[in-house]
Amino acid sequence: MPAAGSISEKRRMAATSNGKTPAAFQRALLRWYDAQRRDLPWRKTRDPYRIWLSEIMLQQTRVAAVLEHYRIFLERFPSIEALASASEADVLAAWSGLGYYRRARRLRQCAQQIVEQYKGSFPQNSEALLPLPGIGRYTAAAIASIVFGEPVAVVDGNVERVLRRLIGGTLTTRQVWEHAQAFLDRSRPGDFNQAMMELGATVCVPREPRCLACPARKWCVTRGVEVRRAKPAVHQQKKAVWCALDWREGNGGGNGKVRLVQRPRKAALMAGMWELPQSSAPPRTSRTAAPWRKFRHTITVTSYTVHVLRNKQIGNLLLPDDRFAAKGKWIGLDRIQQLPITGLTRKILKASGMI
């Protein structure tokens, strides 16, 4: 496996003709694609509603967490004018559990300006895609290439780590679009964006690279080695939240009733979504019995131990933060998934059987 710095302009330009990609090359990663590719949603259409949500939902998020919101919430809006007519709180609830809130609130914008500007139909270029709320580089060319054939490359975090290690050496940002866009397959543009996607997703992963397996290995200089300029690490906080899961029984039927706060709504995180009560301070006294449960939770670059008290030991608790007092609202059991509630309170809420 030769070493990163030592990969020669001259090997680098061996993967490229005269700055384009070999046919035999778009041929080969096609036909993978064509026999390869998974089995999702958002590949069986074309229409730019669905692309679209698809996109937004897909970025900083695993595809198997968005598989099902993406079924929940096409039930909820099947439409851009479903979408656009929606309040903000029908939005955020249909979003719970994905994370990234500020997506949904542009989704919703987004949508409505598409159907006050455009009559409810999309721009058909990545040009005009662009000034939409929540469109930036990516989004528009994934939904002018695979909606509307526009011959425009994409550049993910996958496509991204295909092209360093195809063409070896340090890469610019500028650079890696500009190679994007020269690798592409101009005849199926949509298709070649996604077979790419796709690869990085499934074959050329981060750690331990299937190359055997990969369609474009006779291309390959590096043969798995992802050459990267450094970034500043990122070190991830640790802290503690104590919760107070503090409900009561209905008259059967899963009719009981669990107490939320409200997030204000212009905090910083997570604005207006409802949640359980927390205080980010530990008890001041040991007469009760250890917490019900402790979850793991992490936002953005922050790792939280949540402890989970439930009914007594909430009642036994001294807690300096007042948010643990009689305070929030009873929300009924039968209302709680038309909420806006936090993914850290709809993961308690499951474990405890409530949702």
Given for the second form:
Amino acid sequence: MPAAGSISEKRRMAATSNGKTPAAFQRALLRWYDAQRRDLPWRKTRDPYRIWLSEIMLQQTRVAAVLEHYRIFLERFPSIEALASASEADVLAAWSGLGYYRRARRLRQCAQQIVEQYKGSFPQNSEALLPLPGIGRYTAAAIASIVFGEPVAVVDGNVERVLRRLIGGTLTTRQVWEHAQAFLDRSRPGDFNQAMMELGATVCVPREPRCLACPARKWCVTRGVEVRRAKPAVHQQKKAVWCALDWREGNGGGNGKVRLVQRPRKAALMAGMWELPQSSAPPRTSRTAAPWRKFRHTITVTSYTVHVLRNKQIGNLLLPDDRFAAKGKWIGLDRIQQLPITGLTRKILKASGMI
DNA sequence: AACTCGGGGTC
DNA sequence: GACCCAGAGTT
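The form predicted together with the DNA is what I need now, so please give it after the form predicted alone.
Okay, now the whole complex, with that chain kicking things off.
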């Protein structure tokens, strides 16, 4: 029997409280959230379309990266019908720069399904949302709680960290979800869920959590020490790539052109998206001439060194990779915003001042 | 529960 | 380079 005040005793009190919901904790958290929450565009609406879009964009993506895309995307596709009837290329173009492009394809598929099967109105509970493309356990619960007030808890990276610190000990993923549901304030589930995520994003941050500013410190067992399981080490690969930045001046009006190639529509990665002609081996010219610029580009576990060659460095040489040769299309710079381009292409075109 | 997917940051 | 981010889908 552990002594009163010991870790395990506190944990039992804080986490289970004899099966009762910890009302004082809920009050403290919601009071903090009401006063401190960030002013984000998707917190000004309960339109399921807008909430859904924000949740998909925010998957594995930081708030700061989403804000601008969210605004532009809604201008371009103001309703679920507009999104459902758009081409995949148009949707990918609006998504360009956010990464994980599969999300954008599933987003469009999901819109089409909701328009066709549900006459354009979202299913109103998490269970019915779950089968839709791109909607998993987290997103189904987020939409259902925020839009429809369903008392179902979410667990994202933030909530998981908050709960592991709050409760201490080692928890399985399943136990984390169970605790999240037990803590949930059933009268304000959407706000409570967002409050937990907000706490993780702004106070209970991964490194150096701001425990003195935390509304949950009274109930927290570890006081900021995260208990986590070791993740399997993924060894990063290094690769080199050569890109052709082949461009022509416009006739005074600034409407220049750049040569782009489209990735195969059935490619495993970034299918159908446009990019600069590239090769995995250096063309002959680059052995004598330095590239115009070098970039580093990391895609999850592969770190690329990107050598960018310009016009005269490219020439008509026989090059090791087909995609590098004089293929592709000349794309007007004013059209690029409407084209699904890869993140690396966007990065290079930006650095060159073309977009 | 453990992988795969394969973008973009920050520290 | 390590680590993280309002995960989803598959095995």
